[in-house]
Amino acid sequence: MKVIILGSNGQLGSEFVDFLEDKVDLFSFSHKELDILNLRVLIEKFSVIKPDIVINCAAYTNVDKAEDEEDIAYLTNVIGARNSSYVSYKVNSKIIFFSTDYIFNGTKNSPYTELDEPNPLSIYGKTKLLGEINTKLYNPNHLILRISWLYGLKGINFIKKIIDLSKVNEAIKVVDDQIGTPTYTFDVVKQTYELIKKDYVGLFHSSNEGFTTWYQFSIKIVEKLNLNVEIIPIKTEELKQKAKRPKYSVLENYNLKLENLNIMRHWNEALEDFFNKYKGKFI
């Protein structure tokens, strides 16, 4: 099988590298190496490995800079996910697309599901619903998978901003009334791994289980790693952050769960994992 994965050196497609290079025949390519914006070029490169399995970990995920950074956005969320489906597509390619819990605007209260109707609140969630459309769009041999509150080893996370905070704060200010589910990238990617063994295609919710908030999230981070900082709990209000976010963006792997293909653990379990495997790596 040879799989092509887009944005290589990011947080998901780091992780994706790591699991795949001695599973599968890899070409991993970060965005400096191939530019998902360039068709001309991408259809050459597509055109020459012949991917079965094209993973598009690319993409602009700064929700609160998207606000002022609109087109740029909208050009590796929207416009870079037309061409990597089309381009699969025209190369005979599965496209696999990640999307994210923030295309909901968080009212409903109870775990979402691939039923429910997107309403994202953020320039961020619009250009990442755009982008799942147009890879559907462009390409009928599509996975979507739907992940919240992404962290690994590598890239920009919410462990690693409390990590960095603690070095230079006694006291950490952290909403607590955004309801959500960390998810492990090492997770995500092995629930995707299993979907590409089954060639499975279609939308798929695919965060660990349960839910918690980002307060009591940053409490469990600063106990596994002995962290000497106090947590404040506070409302999203008092931040005054540029984006909104939803206050609750539970995702439920409904679809998964239908066809017995759910493999995501709850999330408690997935980070003690994440510890026990990088901890020394943090501090």
Ligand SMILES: NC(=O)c1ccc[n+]([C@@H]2O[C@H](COP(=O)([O-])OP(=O)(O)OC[C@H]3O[C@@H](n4cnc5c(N)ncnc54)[C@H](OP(=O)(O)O)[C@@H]3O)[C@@H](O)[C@H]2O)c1
Given for the second form:
Amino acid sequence: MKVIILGSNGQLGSEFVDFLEDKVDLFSFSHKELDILNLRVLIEKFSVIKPDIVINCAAYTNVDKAEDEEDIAYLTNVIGARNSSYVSYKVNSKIIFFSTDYIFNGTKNSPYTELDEPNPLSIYGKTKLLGEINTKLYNPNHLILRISWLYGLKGINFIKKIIDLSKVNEAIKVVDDQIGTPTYTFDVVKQTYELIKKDYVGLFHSSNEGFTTWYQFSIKIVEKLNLNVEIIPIKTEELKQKAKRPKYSVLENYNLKLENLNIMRHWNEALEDFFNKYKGKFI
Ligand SMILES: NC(=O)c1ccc[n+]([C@@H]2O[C@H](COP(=O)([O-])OP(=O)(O)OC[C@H]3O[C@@H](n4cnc5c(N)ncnc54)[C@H](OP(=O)(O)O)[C@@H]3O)[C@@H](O)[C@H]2O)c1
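For comparison with the form predicted on its own, kindly provide the form predicted in complex with this ligand.
What follows is the entire complex, opening with the chain shown before.
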């Protein structure tokens, strides 16, 4: 099986590279090596490689910055999704796209399923929703996985931010009124691989199980890593972030469960595993 990974230096992209290296014929491209906005080069590369699967991990992911950089967020998440989907279709390949819990507005107070209507609050959320639409539109052989609050070894994430902040602060303020599910890159990769092996298509919510708040999540991180810092719970309004976030964005892996495909663990178990594997590497 020939697999192309786009955005291979990101959090999720690099996890895919590690996992698939010894399982498939792998062609991974970082942003520098292949820009998904360059349609001509995408066509050239895909035509030569003739992949079976294209995994699009390339994205604009800075939620607050996107409010000021709408054009580049739109280009990357919407036009880039169109390009990679269209070119994968041209070479008879499946396209895989990752979306987010931030496509929902957070007014529901039970987990969001694939049946719920998206209504994003932020530019980032809007561009990801349009990215889903473009992925579907240009290649019927698509998989779309919606994930949330992602963390992994490489790249920037909440765990690393807490570690970094704890080195220069005695106390850190963390919001306690946004509810969601931390999700480990390794689990997303394994779940995606299950779907690839069984040749599934369509839309799947694919977060770890359970839920928490950013505050409770940070407490777990501090305890687990013995960080010498106090965590102070605050309300979202106090943070004055540029982008609005959903107050509640727990994803129910409804389709995965209905089809007996769900292998996502509880977020606590996944986090435990992550710390056991990498504890020494980022402290
Ligand atoms: N992070 C989260 O909490 C989260 C939550 C839900 C869903 N997701 C989704 O999950 C996916 C993976 O996220 P992630 O956290 O792994 O993101 P990430 O760490 O920010 O990685 C994204 C990668 O895409 C690359 N990239 C940006 N523009 C590109 C372009 N035009 N052509 C090729 N590559 C480009 C970036 O390279 P440069 O850095 O060099 O520009 C970066 O390596 C994304 O679709 C994201 O929307 C993420």
